[in-house]
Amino acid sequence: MSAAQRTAVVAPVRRRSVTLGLSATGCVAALVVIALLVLAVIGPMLAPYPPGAIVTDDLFGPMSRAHLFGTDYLGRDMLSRILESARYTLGIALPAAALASLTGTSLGMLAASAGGLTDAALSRAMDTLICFPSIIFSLVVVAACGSSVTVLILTAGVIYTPGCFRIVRSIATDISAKDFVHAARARGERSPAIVLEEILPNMVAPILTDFGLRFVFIVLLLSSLSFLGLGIQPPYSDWGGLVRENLDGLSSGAPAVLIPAICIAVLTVSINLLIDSLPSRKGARRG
């Protein structure tokens, strides 16, 4: 056996990385986000008590074996309430972020590929929509149409569509000026094929990054609406609503008001850390 063969035998086999280029912080953030998503799906089945049941006379009770997160202002178990509210917090933010990303991406690609009057009309419409402060726009829509899951999803989706549109349009316009796009046009390919096969595949990473940011913005917007009493209505609630209804316990540092706020902070910080750890973002910083 030659020296090269012996080296090949004893050399360890290099394993493929399963972290997708994420740093240690990004991996931890990804695990936290996945855990929260799983809890949003199966959390109510793990709740030790019915979420709306009054289980004790100890209002704003401390953490204990019977109530790991204490009790709320009515004596309900906060762990059960947190698990149920995760379904509404994530269950509204995810489809709303998907709606904003899908609509903004579609309109941005249309504006970049069509150009001319279509581009100008869409851009001016999005500029007009983005001028309205998000919280004021939400308050007006919810006050006029009522607070329901459908209204909240549509409202949040519409509010954050212009931001996604502007990012996608800018990136698509830059990619459209590349040589490989001009070569595709010279081959006689039609605009839909160029968009789907040449431009869109080169925009996946920025679109996913923007989707994560929109998700964070929507979580904070929904929490703000719930804190103002215009989000999910009782007997149901999201994490922002839990903070609002237990606000009287803030002076005594009750877990009922602190734990939902911590959940919101953990979710938003984890997603921000995950986005910041994406390979495309790291490459952009190095560049």
Contents of the next structure:
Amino acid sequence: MSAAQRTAVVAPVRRRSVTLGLSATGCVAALVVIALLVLAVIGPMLAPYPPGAIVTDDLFGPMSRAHLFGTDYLGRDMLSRILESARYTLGIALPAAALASLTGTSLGMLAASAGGLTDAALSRAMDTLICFPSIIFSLVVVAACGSSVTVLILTAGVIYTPGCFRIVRSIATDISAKDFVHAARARGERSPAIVLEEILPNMVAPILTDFGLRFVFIVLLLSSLSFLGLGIQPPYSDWGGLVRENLDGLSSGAPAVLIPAICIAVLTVSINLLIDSLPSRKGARRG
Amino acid sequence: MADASAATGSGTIRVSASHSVVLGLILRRTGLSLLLLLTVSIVVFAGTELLPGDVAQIVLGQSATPDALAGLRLTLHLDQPAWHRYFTWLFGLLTLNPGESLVNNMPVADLVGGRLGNSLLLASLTTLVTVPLALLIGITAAVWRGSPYDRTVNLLTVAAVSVPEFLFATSAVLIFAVHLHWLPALSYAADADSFSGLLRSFALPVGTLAVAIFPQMARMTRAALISTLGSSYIEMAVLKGVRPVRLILRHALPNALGPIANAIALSLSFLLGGIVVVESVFNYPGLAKLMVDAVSTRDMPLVQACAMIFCSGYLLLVLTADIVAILSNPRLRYR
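Can I have the other form now, the form predicted together with the partner chain, not the form predicted alone?
Then the entire complex follows, led off by the chain already shown.
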């Protein structure tokens, strides 16, 4: 086969510019997301006070020069608490989203390439999982297994696997019907090679987009769990847990209640705006 | 591949008299839902009862006396095989007698009964508020798509979709109860005797829930109408000079109604997520609050019953969405 003939049937992997064709909103959102990720890693080093230390008698103190984000229900510095808790919010949601994406992608590819009974069995299993509203599923798991970090990561990972599975399966099914896949098959390439070299490279963009969406859902789910008092248990806490422990300050309008909630919103809204402004994506849907 | 439609559970259907075909599709879809509900019940039961440890030990904790453990094992029928317990439990659920609460020894049915009504009330009030608003915003955004109005709506709804419900709840309390003193704060007065009192006590929970599910609904409505506006018969209508208002009301909307209704039923299923947080924040005596409390006291029979009710409600909404889609889409009848 000549080189010209080969290029005609090679998978169309697109190249992107540095800004990924993002809009201004998208660029700002991307910067915010990167900044938050960096903060989660180096945050505790920047904290003005030790995060667990009670530094003032002023409970639910207002924002001030000494305490930029005010103080919490025990008189601890909120800024230090938020920097510390970022690790739990991001550090649990990231592996959970990665787990969901990995399992969803591998099972989705398997279902699409194997077809037949494997496909039917996997699809029905995913259908069953999708019947659980995510928060109800996690409540049942927490009731049965408690809420250690491992349990939370596994639960969130399992809950969001079917969404990824469905998307990957349907895109992979579409792609395997395309000419360049038929060509590869005609060349005599084996199925694993076709999956890895022809199909997967064309799915990187949708899979990454989906990963971002799953990550947002998982942050929201885990924050809600913590807010209900059923997520990460004290003395550790994530941003949702910070909202809960300071809820008593709500009636006095303490910043300690609102600021962690706003942090979550900044993270999730930025990711969603970033995804929404990706050129490949029109009309985002939740699911 | 040919079976891309497998997700809806439909196979190949011959082109024939449409009514019986549609009925068949709906029956098949309903049957599938019932089957899924059965698998859900197995997952819920297995998840809560077939743990590696011992349920009695988990419920009572490490410091339980052997006597208490033995007593609870007997109450939970842990001496019987798992399949036997599952069928007893399933039969109990179906006959509205899902056992007794472990914490206060009351029948689960009594505990759930009143709470379910309260939650349904909250959900229906929210639906009443949200649906018209979401339709209005979604349709206008679709009609003026690309305009600054549409872009603003888009930005706001993307943002609102990704904000945790408790941020809405706490900010609403802060603004309306703490600063403006318009509404009662974190309390729910079930015995409010006047209409305005009732309105005031429901305003914050319903408002929060509405804000939580509204963006999703508006976005899906917009998407549904836009996909109709993209079809060639609409282009034809534009080309022959139909005026915009008539184009939307007479040509586009009737065909978009199905997808829109489908979108609304689907977004209503997000109510379930929101209601858990909202009931907890506002101390609303609903089913979700009951379930959260049951989870923290590890009251397994209560958790199981609540989980089954929520999953059934969720499946019912998704089923409704699918049936609406089947009824409104002639193409589904001849596939």
